[in-house]
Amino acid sequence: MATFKDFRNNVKPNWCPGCGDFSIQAAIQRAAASVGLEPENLAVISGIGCSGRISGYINAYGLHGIHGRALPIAQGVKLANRELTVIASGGDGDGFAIGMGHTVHAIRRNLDITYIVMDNQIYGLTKGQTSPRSAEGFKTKSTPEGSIETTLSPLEIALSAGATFVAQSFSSDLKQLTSLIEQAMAHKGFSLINVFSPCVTFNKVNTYDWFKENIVNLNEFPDYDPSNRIAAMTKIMETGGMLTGLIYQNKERKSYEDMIVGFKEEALAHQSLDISRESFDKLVAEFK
């Protein structure tokens, strides 16, 4: 059986000392040999930004995509090898930004794929500008008097999308993201993961510190109901979204795969691609 060091690779990454992406990695890797994955069961797909890297600092199979566009790239992993397991990752700008509409059609469609948010409220790799999840106020090079705009609620958005998993962590509680994660995986469906990963650089303001004043865990809540939607919502929206952990989980819709009509339980990857000379001429009659 696989182990965590089994996902590790000779890559080091180039990430900034102390920055959150280091242990959203590990937790990745930890929940990976938690689950009893080996290297070559996993796929990992990012988009760019400094989040992205991390498809290339993981021992599995992987992916290095373009802005905003790991989540179709993964979907189709899943769809052509449905034994995968695939989990998709990029930063709030990657996919709240340029990938949102990706974001939102892969939550309502709820393929079985993760999909893991490093939430830093702000663009790191291009040294510091407003993301969708800066707040008002938020003052960078782009804003300079501040940001006017609203903050965007990712958590209220997966909801209202339809969502079947949603979940936020922060990097700094390795426990419980690398459970989260081990939770969306054994999700059949769609899983989202929003984590709070501060970027130590070009971030001053929402930093370890600030998280851990701010932050309501719901473990608080002994009470909470992780399968009612309207309680989520409330629990949302009442902390402003700064709470960590399961949020809503649905069971029983089931994943767009399962709702495929004869979609195979064979992977894709695996079937023959021969087509006899009778089937290939009925196709091409229908084109005459």
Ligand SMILES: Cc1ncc(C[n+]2csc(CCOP(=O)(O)OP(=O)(O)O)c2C)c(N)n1
Second form
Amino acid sequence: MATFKDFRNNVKPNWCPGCGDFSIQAAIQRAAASVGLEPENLAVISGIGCSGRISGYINAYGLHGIHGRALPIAQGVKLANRELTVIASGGDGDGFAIGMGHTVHAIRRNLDITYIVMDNQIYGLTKGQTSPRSAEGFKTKSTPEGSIETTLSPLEIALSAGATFVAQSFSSDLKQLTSLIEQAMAHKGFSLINVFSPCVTFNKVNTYDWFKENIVNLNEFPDYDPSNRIAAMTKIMETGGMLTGLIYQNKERKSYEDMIVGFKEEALAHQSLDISRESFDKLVAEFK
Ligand SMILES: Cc1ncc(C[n+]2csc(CCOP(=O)(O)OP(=O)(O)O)c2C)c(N)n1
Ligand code: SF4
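Now that you have shown the form predicted on its own, what about the form predicted together with the ligand?
Time for the whole complex; same chain goes first.
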């Protein structure tokens, strides 16, 4: 059986020392091993950004795609091979700016994949511009007078879009994050995990200390029921979106794959795609 070390490769991450993304990589490797996966059972598909490099640092199938397009690729991978556990990942710019259209529709489509957003509330790779997750008043090179736009709330959007699994975590809380990734992988449908992941180089406001002071852990509410969607929305709003833990899960709704009549469990590559002469002629006749 694989251990987390089997999900390591020999590529040295070129993230800045202290970047939150290191812990997210470690959490994915630990979770993959603890749910009993082997590297050949996992595909990690990422977008573009510092965060997008993650697919190259994990020993599994991987694809470093294009900006904002991790989800269409990940959904294609899952449809072609249902036997794979598929993780899509990228930054808050990747998923909530250029890729937001895909994010909302992937959520409502509910394919069985896990989407991990590495949310540093800034564009890291392009050297520090304001992202949709930056706070109002946030000053960067792109908003020297401070951002005048409202901060986007991905958790509220996910719930409104019909998400079946919504969680949030902090890269420093490796135990909680690993457990949430394990639960997301076990969930039969689309799972969103938004992870606060400090950018130590460009974001001098949302630092490790700032997150520690502002995060509200769901552990503080022992009676909280993650199957209650209205309670989830209320709690997200009450905590200004700073809630961490498993916020909402709907175990009733079937995944997209399970609703396609006749969609087989085996990967396309394992199926015989031969077609009889009779069926072929019938098909061609339909187009005459
Ligand atoms: C189509 C396209 N538009 C813009 C860019 C430039 N670009 C690269 S990464 C990025 C944003 C990076 O921020 P984020 O997605 O939050 O990831 P981070 O680097 O912070 O991890 C942008 C705008 C690009 N590569 N492709
Ligand atoms: S620039 Fe920021 S997000 Fe990018 S690797 Fe450095 S610390 Fe991480």
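Positions refer to the first chain, counted from 1. Predicted model, so just to flag it, every value in this text is computed and none were measured. Throughout, rigid core stands for the largest set of C-alpha atoms superposing within 1.5 Å between the two forms.
Engineer: Superposing on the rigid core, does the Cα of residue 275 end up 2 Å or more away between these two forms?
Structural biologist: After core superposition, the displacement of the residue 275 C-alpha between these two forms reaches the 2 Å mark, so yes.
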